[in-house]
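What follows is a single chain, given as structure tokens, in the form predicted on its own.
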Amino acid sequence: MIVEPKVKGFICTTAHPEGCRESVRRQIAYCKEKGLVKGPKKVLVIGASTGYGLASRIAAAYGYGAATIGVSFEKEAKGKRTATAGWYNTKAFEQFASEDGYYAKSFNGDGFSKEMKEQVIETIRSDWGQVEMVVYSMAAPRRTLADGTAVSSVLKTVGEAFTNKTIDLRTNEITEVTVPVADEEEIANTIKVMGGEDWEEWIRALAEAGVLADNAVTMAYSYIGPVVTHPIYKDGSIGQAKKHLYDTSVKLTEEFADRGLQAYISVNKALVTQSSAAIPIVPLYISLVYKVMKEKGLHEGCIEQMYRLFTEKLPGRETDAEGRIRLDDWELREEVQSEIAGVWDSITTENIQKYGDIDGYWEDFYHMFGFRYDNVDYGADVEI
């Protein structure tokens, strides 16, 4: 069938299998061009099908020459409904990795569940013996707890409501949005979904099963961003979860010190992902930061960020005073942020094209779902 993009709000409900394959191919080509460095050879990526998680898996395989296991929760095609982009991404990665001689196994299901942890542990035990690196990149909106209770995360502030500019990406209209305050239960649930509890459960399960190698490394991803987004992100309900994630990294490093485990938080830059597209105010900021960073030759996508993380930051144990790896170092440069701050208050519907990279935002958005690649024939019939 012919697959076209169908955009609803901040997601696309269709995905193009050949376009997703091209996305994966390009990320692999970037790493191949950069070359291999010494690093872990057995890598587990939890949340491995899109965005930073997918880029992590690619960077591990093609930056370290590593065998990888990926865990994700994606939907396959049904009738005339395409599979999710993550489903196609995973299939494409497995095929490319196999052709290049790399071990690649993927599990599709609830990464929060005990059953998924047991399946992965058994595979590590039988195929690898032990895992040397664990990347935790889950970005789920909800979680089913062990007792069957379902909890959801919210995109809200803490303390008081926050009003600021945002952009309606369908019309490029600049409007104001007020982000409401989260109550205590919503904050607690957001921490349950997006904090470090499940990350810790994965590490404990791997260690107790004897499949976590000595001197292993584990990482989870976070974001801090500029002051303008702090009320909705850093200090909001998501930020409370990210603080818990950071505390978990400290806890894991301390508790598994006798095993030599190093647990890190990597603070990454703002990019168009399926998660960030849903956050009020952030898409407007991203369009501005894209414009400035591209003009200064500082822009990176997911794969550039993850390759730099795996081959430069991590091997050098390059961290800030709190022990976090800072991949947002280029984004938060004074020369970048001062330009954005200087135009933020004057941004209007009429001048957003001048100050923002709306086209770049949309290009990245459509690329997430396999669309708008210039070398893919979107008029051709494709097997979904």
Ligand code: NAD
The other form holds:
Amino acid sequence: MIVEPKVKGFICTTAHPEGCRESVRRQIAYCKEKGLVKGPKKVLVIGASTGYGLASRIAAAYGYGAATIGVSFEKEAKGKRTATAGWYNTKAFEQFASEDGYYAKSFNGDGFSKEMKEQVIETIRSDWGQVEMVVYSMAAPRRTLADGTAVSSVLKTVGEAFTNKTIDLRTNEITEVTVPVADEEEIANTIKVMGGEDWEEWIRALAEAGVLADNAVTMAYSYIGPVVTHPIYKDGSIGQAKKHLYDTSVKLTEEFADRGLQAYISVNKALVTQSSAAIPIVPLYISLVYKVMKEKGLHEGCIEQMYRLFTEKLPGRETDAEGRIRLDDWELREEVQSEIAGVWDSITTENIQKYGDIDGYWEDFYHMFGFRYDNVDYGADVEI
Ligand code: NAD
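With the form predicted on its own already on screen, would you show the form predicted together with the named molecule?
Everything in the complex follows now, all chains and molecules, and the chain you saw is the first one.
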């Protein structure tokens, strides 16, 4: 079948198997060129199929030489419908890893569920004995709780509504958006979905089953960003969930101190992923930050960020005063942020190409779904 991109707003409903493979191949090639460092050899990644989680899995395998187990929630191909990008990415990763002699097993299903935790624990027990590192990189719009009820996360503000510029991803036009206020229930639900509860349940389940190694490391990812995005991100409903995630890291480190567990939050850079594309205002900010960081030679994608995290920040236990790892250090540099703040108010549809890296935004967007790689033949028939 010939697979073409079908973009609807901030999502692409098709994915290209060969292109996704190319995306994984390039990320692996980046790590291979940089080389291996000493690190954990048995790594579990929850949310391992796209974005930061996929890059974490690749950095673990090709930065530490680790065996990996990945958990994700992706759709297989059905009839003429392609699989999701994460499904193809996972298949490609397993194949490359096996060719290179690395153990890689993947589970597709609901990471929030008890059943998934049990399956993964059994596999760790039989194949590894214990796991040395757990990366929690799940980004989900909803969660089904143990009693069967489903709760959804929202991307809203807390306290008062917020109006600012955004980019309409259908037309590349600069428009205004008013982000509404989340009510108490929406905030509580967002914390349930994107906060630390499920991360804690994973760690607790692994520890109780006796498959969490002494002195293990666990990490979850967060975002802070510049003041202009604070009302929608850091101080918004998602930010409340991220506060909970941070509190969970402190709680886990304290509670499992006798086993030497270290739980970290890594604050990462804003990048185009399937999750970030859905947040109002953030894609416009991303296009500006890409432009400035590329010009200054500071730009990184998911794999550059994760390789730096795994091989520099984590081995050095380099944290801020609150104990968080700061991979947003380059993004938040004064020289970067002052340029963005200086142009933000004057951005219009007419000048966005000058101030923002719209082409870079879309390049990353299409790449996420396996499209627009110059060395992939999109005219060729592919098995989906
Ligand atoms: P993503 O959408 O690319 O990845 C989400 C992953 O979660 C996928 O592997 C998906 O399959 C998995 N997943 C979703 N629901 C699941 C479920 N029910 N069970 C199992 N797996 C499930 O997102 P991302 O942007 O890489 O986000 C990962 C983390 O990084 C999030 O915590 C996010 O807040 C954080 N982060 C993102 C950015 C950014 O700019 N993208 C910046 C800083 C921090």
